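Only one chain is shown below, in structure tokens, and it's the form predicted on its own.
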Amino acid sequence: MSKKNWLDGNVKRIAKLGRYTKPEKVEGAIKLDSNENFALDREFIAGVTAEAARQVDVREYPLDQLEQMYSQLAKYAGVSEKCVAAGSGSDQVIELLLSTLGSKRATVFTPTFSYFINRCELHGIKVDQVPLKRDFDLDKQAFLKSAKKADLVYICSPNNPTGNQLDRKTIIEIVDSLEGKLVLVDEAYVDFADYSLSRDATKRDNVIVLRTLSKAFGLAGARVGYMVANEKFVQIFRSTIQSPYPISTLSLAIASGVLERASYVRETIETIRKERSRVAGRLSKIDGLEIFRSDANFLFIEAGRNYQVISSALASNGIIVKMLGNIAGHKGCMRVTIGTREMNDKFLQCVEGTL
């Protein structure tokens, strides 16, 4: 085959995959469709932010604030410094070991996470995908039987779209039943969830915990996320698999900035908490819609028949959701993002009156 041809044909089989596809930005509106974390003060980032600008020269690279921001996650992690390494978000992260780590099979659970299974078929991986049992929990003969045959497996938990946290000690057995394959595990929202899986991938050889400072933290825009996994792994990856400069010397600084008042973002976190099961428990008062448990920052709902009554009122009120439709075996879906008490109330009131 000629080089011309070669191209082409490459090409044309990127051209063919599937991809993730960015929100419309619509002005004015309620957004709760992309799970960023609008309850986190908007003044106390624009603080964080402005200080952050204060203290930096951006003419030059950044040379110790990654140290520094290493020093601050591993704190809040409960890990040690030498077993944490960021990235520019997580996603850069899972595009870094797809990239270099030369897997051919992996196994996910689905649904998931679409990213990941996007970012595999471009890399040229084979995707094996297990379904979730009907209520989300994880079928683990089945997902067990798959991944054994795989040398890449991906667990996200809590899980996006449907936000449940995988049961700790299914995982455990899982992680510690695949032995010579890598487990990623895909924790960006675990903050608002029960417990975190740092500690233990910090003892295995096989296993990475993603998170990322997106979601609880309130940084999407800033593109900081990071892993946790065993030190020599984390060495590696430091030294040359990332890139020297992975995040900007502006984005390390708001980092470090808000990492320092971990306690409001704490604060914060919990009343996230509240309010998800204040929404919740008005929802499921609701005849045709079904609430799945969550332990994220969203709400995974079934509105079944109700989907396009719904769907209309919520776009004629200005509020924005991720609508997933028919996905799983589950009829009329949608995503919720649990935002601020007034954004969450007006979802709510559009709901109750339009059912």
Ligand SMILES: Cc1ncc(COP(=O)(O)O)c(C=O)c1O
Given for the second form:
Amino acid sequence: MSKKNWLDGNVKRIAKLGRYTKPEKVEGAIKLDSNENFALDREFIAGVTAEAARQVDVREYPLDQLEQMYSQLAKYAGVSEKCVAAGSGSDQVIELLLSTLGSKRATVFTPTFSYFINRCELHGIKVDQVPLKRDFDLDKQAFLKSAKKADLVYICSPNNPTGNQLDRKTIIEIVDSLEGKLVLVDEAYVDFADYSLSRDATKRDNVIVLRTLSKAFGLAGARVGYMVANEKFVQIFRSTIQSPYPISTLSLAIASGVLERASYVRETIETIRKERSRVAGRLSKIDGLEIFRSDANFLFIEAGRNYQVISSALASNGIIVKMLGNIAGHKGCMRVTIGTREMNDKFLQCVEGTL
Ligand SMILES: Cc1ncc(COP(=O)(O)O)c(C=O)c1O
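What would the structure be for the form predicted together with the named molecule, given that what you showed me was the form predicted on its own?
Below is the whole assembly, all chains and molecules, this chain first.
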């Protein structure tokens, strides 16, 4: 085969793969589709960003800022700073692990974060998908049966798009029965939940916990994600797998600025958790909607035959949520971010006024 054909063939193969579609930017919309954190005051983030811009000299490569951020992340996550490594969003950390570890076969439960499945496929990793139960709990036996045939296992908890965090004991049992395989526990939404496996990960050699500043810390645009794992793996990741300067000087300074004020972030997390209960409570009173338990900063709603009418009402009121349609045996589903009280009220009024 000529070189040209080799390239053409590969480009055609890649063009056919599933891909993540970015949401469209709609000016002035009430944005409840991407699980960003608007409850964190805009002025607060703008202040930290302005201060960061004054501090840094972007003519220089970031030399010691990454280490400074590691110590702050470690303090926040309650682990040693030797057990933390960061990337340009947890997306990039996932990408690096998939492209370097040489995995051939992965097990995931579904529905889950589709980016992970897409990236596995891009790297030629076969993905076995084990359906969650109707209430989105895990069928542990079926999952383990599949996981034993894989070399890589992905557990998103709290899960996107369903919102529920899996039982801690169940995940630990799964991890401990998969010696020699890698279990990736994606905890992008863990700050809104009840427990993290971060410390457990530092004591084991087969589990990596993925976390991010994109959600609870309101820094989706700064692109800062991190992993927590055992010291030995983190050392190799930092020195050999990760590129030398994965996060810009400015983003590092912004992240450090927000981490310095973690107590304020914790307060807003508490506000979001309260809002999550309030919004779920109000929606549960509406006939024809099913609201699922969430441990994240969003709710999974099954609207069934009310899906279209809600979808049109939201669109005409400039409210954007993630429309999922029929998924995992559930009809007319949507995922709605918990925003500020004002945003949530507009969403509630729109749905209540429609049904
Ligand atoms: C489950 C999950 N993991 C990872 C990510 C990626 O986060 P980041 O912004 O850190 O790349 C997301 C973003 O939506 C997510 O939902």
